[in-house]
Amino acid sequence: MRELHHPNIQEVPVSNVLHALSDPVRLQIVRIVAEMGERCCGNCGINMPKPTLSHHFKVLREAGIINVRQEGTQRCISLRSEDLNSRFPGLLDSVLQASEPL
């Protein structure tokens, strides 16, 4: 399998991060990973076609929000919380807190 590109967090503009988090499905993925820790891509509890879900993972990865690593035949995702907080202090926590269901 080919290695996936993960951008240097210092090169990621805040507009890319906010765009990625503006989609409800991607926000749900981030919330799940934030609450439950690293997850395999197929074990996120989101019921949608695999190509669509892969697209959402790609947008999050290219925005510097998630890290994707190969584990055998699975891909596992984790948040790049430390990277994001070093570049945009408190942004991810603020977005997740502001988007919590009432």
Given for the second form:
Protein chains: 2
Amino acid sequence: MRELHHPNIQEVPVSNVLHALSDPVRLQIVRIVAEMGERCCGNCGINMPKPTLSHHFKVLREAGIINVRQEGTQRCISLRSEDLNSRFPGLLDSVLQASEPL
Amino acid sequence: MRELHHPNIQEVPVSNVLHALSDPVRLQIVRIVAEMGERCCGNCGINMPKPTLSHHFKVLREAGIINVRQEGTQRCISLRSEDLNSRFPGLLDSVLQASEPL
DNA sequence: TAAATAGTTTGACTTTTTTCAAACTATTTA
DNA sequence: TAAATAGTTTGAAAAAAGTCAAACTATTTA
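Let's compare: the form predicted on its own is above, so bring in the form predicted in complex with a further copy of the same chain.
First the chain shown before, then all remaining chains and molecules of the complex.
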């Protein structure tokens, strides 16, 4: 199983984070994980084809927003809240507060 | 002279704001205007062809981020800070704090 | 009125992004 | 080992976004 790359949060430009969060589907994923805690990919409350979801998870992971870990056949995603809060203070909270259901 | 459309801030989805801010050129424009106050389009510290700049101003205006007013032959742009702060509390500040020079 | 100034619009081109069927990989269960 | 489960990768298509030359509009100045 290939190791998943998680960028060092210090090397993530804010533009990448804003871009990742600017897609409504991805913002919804982030909201769910923020509210409900760690979820596996197939259980994050969004009903769309697997490759599309997989793509969005990749964008979020590469922007430093989520962590993905393997757990059996599943992949569990969680918010990198602490990293985000230390690198971009207040950003995550303000986006979550501003966001509304899909 | 045609009236410029400025959306009601309550009708702007956070996705649009995040998308507008996710472009490095636009983020730089916002930083300059945030730091230096109202500027005319040609004096916002970015050196690129006029149509490209004009396009970015339009995106920022339509996302509710800047206000544009005509002043003679110039157009003066300013941040809609109050609107943004009331609609998306903390968002603008956290993005500005997170952003670094282009 | 003519020229200069400041910025927009149009249109073409390129790049990036989104989407998803089909095929694939890795892990667990029967 | 075979089948089921969970998700990824590939590759193709469509949509969206960024860039900018050329032509245009509106306002001010000579």
